[in-house]
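Just the one chain here, the form predicted on its own, laid out as structure tokens.
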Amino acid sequence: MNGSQMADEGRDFDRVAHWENVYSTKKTTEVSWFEAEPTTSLDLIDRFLPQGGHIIDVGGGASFLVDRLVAKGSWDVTILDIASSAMEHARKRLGENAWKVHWICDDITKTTQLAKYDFWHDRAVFHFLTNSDDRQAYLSRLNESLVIGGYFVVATFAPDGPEKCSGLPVCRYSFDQLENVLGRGFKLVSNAQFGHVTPTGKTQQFTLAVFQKIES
């Protein structure tokens, strides 16, 4: 599946109990996404918000961003993920620092706990939205909570991607179905496609994108 050919699945799929499932039962370091060093997002977050700000990672809550993040001090960080148990991994990691992180545990197309951000970073969340409501309602989401100016930087399975992750089906984006989806509020400002080594070696292609937001 690919980002012109998005079927309404999943209305009936329990997200929740998927994503427990998945961290309660392997390490951080064994999931296909895992990355030791988030070199690519820091050096985002240092070329598009390098004076600070409100920084919001979805699907962040085993991710080792949030560690890297606190260390620099620079921005107010927040992290959402559906998984309580993925969260737990990045507390446990931070110990007494965790408490300078915000911290949502909600599914990211239902949540209202969302405030006003600078900086949204979506690393492999968006592209398990098959259902066109869930991609309806998280994009409202995006444009409610990203301030004008503020950027939308989302790396999803390319268009030579995997069809599937962790069991589920995925849709597949190219730079151009991206600006489609999001429409004519978003400018494009920064793209890349990447190869992503998993931990048992397999290369997965990512498109890798960077929108500014330029009106509501």
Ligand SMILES: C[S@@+](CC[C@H](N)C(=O)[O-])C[C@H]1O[C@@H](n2cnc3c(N)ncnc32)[C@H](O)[C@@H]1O
Given for the second form:
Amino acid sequence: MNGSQMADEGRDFDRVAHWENVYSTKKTTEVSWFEAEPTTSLDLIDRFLPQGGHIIDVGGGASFLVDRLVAKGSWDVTILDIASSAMEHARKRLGENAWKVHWICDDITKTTQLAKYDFWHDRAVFHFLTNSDDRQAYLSRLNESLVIGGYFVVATFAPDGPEKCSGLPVCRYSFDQLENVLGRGFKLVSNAQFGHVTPTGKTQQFTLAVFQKIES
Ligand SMILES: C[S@@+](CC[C@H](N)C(=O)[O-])C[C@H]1O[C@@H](n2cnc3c(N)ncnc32)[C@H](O)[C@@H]1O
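Requested next: the structure of the form predicted in complex with the ligand (the form predicted on its own having been shown above).
Let's see the whole complex now, leading with the same chain.
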């Protein structure tokens, strides 16, 4: 993350309107972050979250992760997203099983609706927080809501990843940079760099890190 990557979204940026517009105008299979099977995330959840554990997918959007989590039926699942239209896609797919999920429509930097979680999953959301107040607001919610011993799984664009996503500037991170941002309350337990292939065939480099919360 360097100075040029810290470009702000802009003072007048309307985050809700931006994301509602994305999910109302694009097919969920056409957005650049679409993945047909969230295999990596599911493997990590299986590995680190005991049966009955509470998981939140922050900025879950219309991802198929919720479908797979509900199908497994092993955990208490919360999806949070700023765009109601995104979660509506997921709710429709789940049909009569949608009640099994706690849905929170809110901005993660502002929400007061969080409970306690054993696992906090974030795929391509934290990297949109390009100003430090928003990052601090996110991290204080993470700290308040994740139990000690719980896991934080985060996937952001890597230093050699794109500078923008969905037309918005992002911060790109290495493992070390994520570790620094989180501070000493979190221990890095697993990491990987991977290439995500978008629906248009472009490869985007991601940093994926698993942290365990060891102290408040
Ligand atoms: C790049 S998409 C990733 C969606 C999903 N995690 C996935 O992997 O398919 C980013 C998501 O974060 C949501 N989002 C962006 N900023 C947010 C915020 N401040 N609070 C909550 N959700 C946010 C967007 O609506 C969108 O669904």
